[in-house]
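A lone chain, given as structure tokens: the form predicted alone.
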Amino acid sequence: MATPHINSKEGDFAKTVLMPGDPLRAKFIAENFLENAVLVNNVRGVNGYTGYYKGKRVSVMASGMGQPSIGIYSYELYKFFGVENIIRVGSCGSFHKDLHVRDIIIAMGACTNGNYASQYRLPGTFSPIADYDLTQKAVNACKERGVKYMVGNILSSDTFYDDANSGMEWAKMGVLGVEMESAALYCNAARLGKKALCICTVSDSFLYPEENTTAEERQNSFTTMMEIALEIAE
């Protein structure tokens, strides 16, 4: 059963997968949100955790950063452990002005400079999406709390340092933040008959960066999208 990247049995993963970039967030939450918690996978020190959310199985395993390091996690998680659905917990910068720091945002859809999709030979260009149900499930689980958020696209670039500088140039068509992974989870689920869902805490912004957080707070403080992520668990 295991892969080039996930050293696990069948079974060791919950249909709902939780998955951080960082690895130490993967750790944070299973320590701090599952009851019974135990390791499934750690192959190149990507730490994956099965264990149990009020009473629901579920999992968290750490993506790494970038389109190929998510795509290979999630291809595998979906089409050889069972998995039906990942939903994405991490950070990302925003263009909106009415979005600061620890605000939510609920990628609707993903566009992307990346040629993720490339490999799928489409004549024209594919929209990657989220589904559909776990963002309402997303959005009515921010409003039972108050949380504020954003229901919207994001950039999943394939640069952090951009010598363009174009994330504004996105925003200009409504894109609220910019991210690393969520399109090409969004192809994957699509081609594979499963359902994700990105939901990003905005960790720093391109109009208020005087809001900016630290590596620590981005690992250990933004709880409340792991709440949520953890509460529309299926």
Contents of the next structure:
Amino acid sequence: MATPHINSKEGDFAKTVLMPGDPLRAKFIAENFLENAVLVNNVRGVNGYTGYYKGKRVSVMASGMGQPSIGIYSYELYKFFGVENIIRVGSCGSFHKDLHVRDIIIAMGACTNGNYASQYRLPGTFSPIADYDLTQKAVNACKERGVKYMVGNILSSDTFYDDANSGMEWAKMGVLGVEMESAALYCNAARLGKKALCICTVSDSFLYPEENTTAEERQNSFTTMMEIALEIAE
Ligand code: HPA
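May I ask for the structure of the form predicted together with ligand HPA now, the form predicted alone having been displayed?
Following is the full complex, with the preceding chain placed first.
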């Protein structure tokens, strides 16, 4: 049953997997939010855990950074381990005037400067979108908590350090922020008939570079995002 990147058995993963970028954050979620969490993968230090949140069986595993990396992990989870829902819980840069550090973006769509979707050989441009049901549940969970959020398009960029210093061009099309993974995740979900959503906490703003948070403040806002993702896990 093991795949090239996941050394687990059938049934080791729950139907829903929370997917932060960082393996240490996956460990943090397992240790602080899940009961009876067991380690189900440790290939390349990409630890995957399955445990219980309020009685619900849930898994958490990191994606690594970038579309190639989340492309691998989400494909194997969906295709070979019976996973139905992947909820990415990440950080992003924002270029929207109403978004500040610690606010939440619910990524309804994901633009990209990458070519992940070219593998499908479509006679046009594919629009990677989130699952509507998960999106609606995330919106409701934010409203219930009084969390500041926006729903919209994001950019999944293949570059963090970009020679043209780009990013802001996307703002004129109403794109809210930039991260590096969601478009590939949404493509895999579409191709395999599964569900995906990306929730991001704004970690930096292109418009308000002076906004600084302490590590503790950042941790608290990430905690809110984890709770929202765990609440909506099916
Ligand atoms: N670019 C890409 N990914 C990111 C950023 C960014 O500015 N901030 C957090 N994730």
